[in-house]
Amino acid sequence: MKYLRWDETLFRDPDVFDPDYLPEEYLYRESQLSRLKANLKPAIRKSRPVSTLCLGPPATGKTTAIKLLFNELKEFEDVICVYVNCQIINSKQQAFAKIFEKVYGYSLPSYGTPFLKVYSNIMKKVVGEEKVLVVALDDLNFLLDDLVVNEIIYALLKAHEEVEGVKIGVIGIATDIKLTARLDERTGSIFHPDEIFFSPYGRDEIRDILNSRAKLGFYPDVLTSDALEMITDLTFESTDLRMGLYLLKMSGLEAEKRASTKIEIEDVDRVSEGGKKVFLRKLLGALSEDERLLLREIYSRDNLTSGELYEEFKEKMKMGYTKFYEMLNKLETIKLIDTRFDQKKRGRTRTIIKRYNSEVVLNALKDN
């Protein structure tokens, strides 16, 4: 049969294609999981866990690894695991309100509660119940104010000096591999994390991961091998596994529109351009106003080097060298641009390479 009846579907479980779905089969991250487990193991013995920093490009499994381990730790009543999304929570007060909610089981009042009272109540309850607190700070690099980064980490790691007996482990998750350079001397003196790198997935790894999800999300023999290969290529090109999950789901819906029992290349082709635009909007939403201005400058020009861009941009924004290169590196990390060192030019200047069509990006910047 080539066509679906009106009451049939290709999807066994559409939730499998959601980015926050936690897979039972977690491929190609065995070594990272092993080190994370070793660092967290002291917590189940009521000892302080090893602080950890999970580093690597977007969509390389960092958040998934932490959430999987936090799920496993639920069976240990003496460990309290708190996940803090720093894209949403961007102040010390908000971060500790989230921790308070997890420790006490209810939220703080909507009106202002002094930070010191929140902080003290958290620590006293953790100690009083003889528990270990593990706090994961996801997307730390989105806390653009370095003061906030330092304040949160310092407050957590120095808690044992304020309330005797407190045991806390900190897990940082970031795309910026130079994150520790943002720490001030005070915080850097006490935060010595085990740095675990999550490298980008290779093409074959991407194919295996997408195929594993497809087997869970679709009924047998729904996804053709040609369609899987095309989705794999597009995902590898974007360097973002979430792109592949999106394309799997949307291609399935497209095939259902045709009442087809198979997902073919034509279905992938129809949704691929829309997929690129969706992910571009998500990337732009993660930028500060200054970063958006820098991106607009890049996509408004051709054949730029980083040195030329800095000379022009610093005059407009009155910005220092360090801040400029932090912003440029972020644009490269989240795959809005590429850079390449030019051997013919003196110094360490880089040629800037656009990853998207200029008109598409400039229009998206207007709309976003």
Ligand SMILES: Nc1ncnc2c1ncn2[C@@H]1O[C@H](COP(=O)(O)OP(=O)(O)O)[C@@H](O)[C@H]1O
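Residue numbers count along the first chain shown, from 1. Bear in mind that the values here come from a model prediction, so they are computed numbers and not experimental data. Under this definition, the rigid core comprises the largest set of C-alpha atoms superposing within 1.5 Å between the forms. First, how it differs from the form predicted together with the ligand.
- Put the two forms on the same core and the Cα of Phe11 is off by less than 2 Å between the two forms.
- After superposition on the rigid core, displacement of the C-alpha of Arg35 between the two forms stays below 2 Å.
- In a rigid-core overlay of the protein, Ser306 has its C-alpha displaced by at least 2 Å between the two forms.
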The other form holds:
Amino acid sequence: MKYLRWDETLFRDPDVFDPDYLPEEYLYRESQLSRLKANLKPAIRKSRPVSTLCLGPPATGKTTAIKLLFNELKEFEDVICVYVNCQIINSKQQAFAKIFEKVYGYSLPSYGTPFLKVYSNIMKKVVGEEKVLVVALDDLNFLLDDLVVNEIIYALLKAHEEVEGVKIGVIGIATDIKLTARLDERTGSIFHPDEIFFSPYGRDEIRDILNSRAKLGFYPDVLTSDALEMITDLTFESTDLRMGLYLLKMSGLEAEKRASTKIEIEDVDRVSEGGKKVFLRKLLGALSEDERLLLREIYSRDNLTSGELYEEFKEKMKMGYTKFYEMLNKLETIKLIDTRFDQKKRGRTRTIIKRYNSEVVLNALKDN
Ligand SMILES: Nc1ncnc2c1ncn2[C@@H]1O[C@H](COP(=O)(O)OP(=O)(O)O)[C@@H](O)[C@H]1O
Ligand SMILES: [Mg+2]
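Form predicted together with the ligand, following the form predicted alone:
Below is the entire complex, every chain and molecule, led by the chain shown above.
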């Protein structure tokens, strides 16, 4: 086995696994992206963009979609894109301070400027310079106060009537599918967003997304396909893509800790404390009672060969070699164990290798 040298690392770029990293490859979201793009397109022709709501569970790529499009829009000087993270604001004042900052390029004094002054200064500049303003309100559902949600959206869209020639588009983003139910009559009458849904990813989609990220973050061939499959399963179970990104990074660090040039299942296993129980439970669920007994036998012992195991098992279970052999193969196929032919020993006997930590498997067998 090759070992990592002191000055070697598995990471081509560790930042790739941070949740706020903007991926070069944004997969399986073509329809959402093109609809958003179509809604924003009027902005580059100095018209009003179509107001939009992006809705879907966490980690379905909503923020990523907006950030990617805002990046693309940077080349159009007449479009000012403002990204407002509603997780860190809680008033209309704070939202508009953020917009002011983007429009003017400097921030307001931390307190004291009346809202109307901030508002009219923003509009003055937008109209005066013939710009189009696009405001993304991300994680709107974090604004607990309905009044604040309504005030912000209303103030933005009402500007058309109050200031001549102003062009503003609003993109709301939320996990709450029923967000529009939180709008009051006044706001609802001027905000008719095009709703774009971001559905949860399927297992294969998760694998492809994680794999594409791993290719950017790790050197070639670092991530073994077993490790990728395991991370995919854990991620799918958790329904959160961020869990997968986290596991990729942590298992990379774990592999480095043991100076391995590859990330193996044992690395994932070690970092996925909570997650691995879920993963194992799923595997064990596919086993018959006999197979579970065999697995328990294997994980209760060390350095076992298939010959020795058979000798013990045939006594206990009154079972022929063929049946035993099939069961062993199954455990290997679903990757609970590995077996290796031993050069020094004759015949069909194989050395059995555990793929998991014994304690974890024995505990999972007990719980199951
Ligand atoms: N389709 C995708 N392709 C590549 N990466 C994705 C995709 N969807 C989500 N991600 C990644 O998953 C993480 C969560 O996505 P994010 O856009 O923040 O989701 P949301 O805003 O819906 O909660 C980010 O790191 C993002 O890069
Ligand atoms: Mg988000």
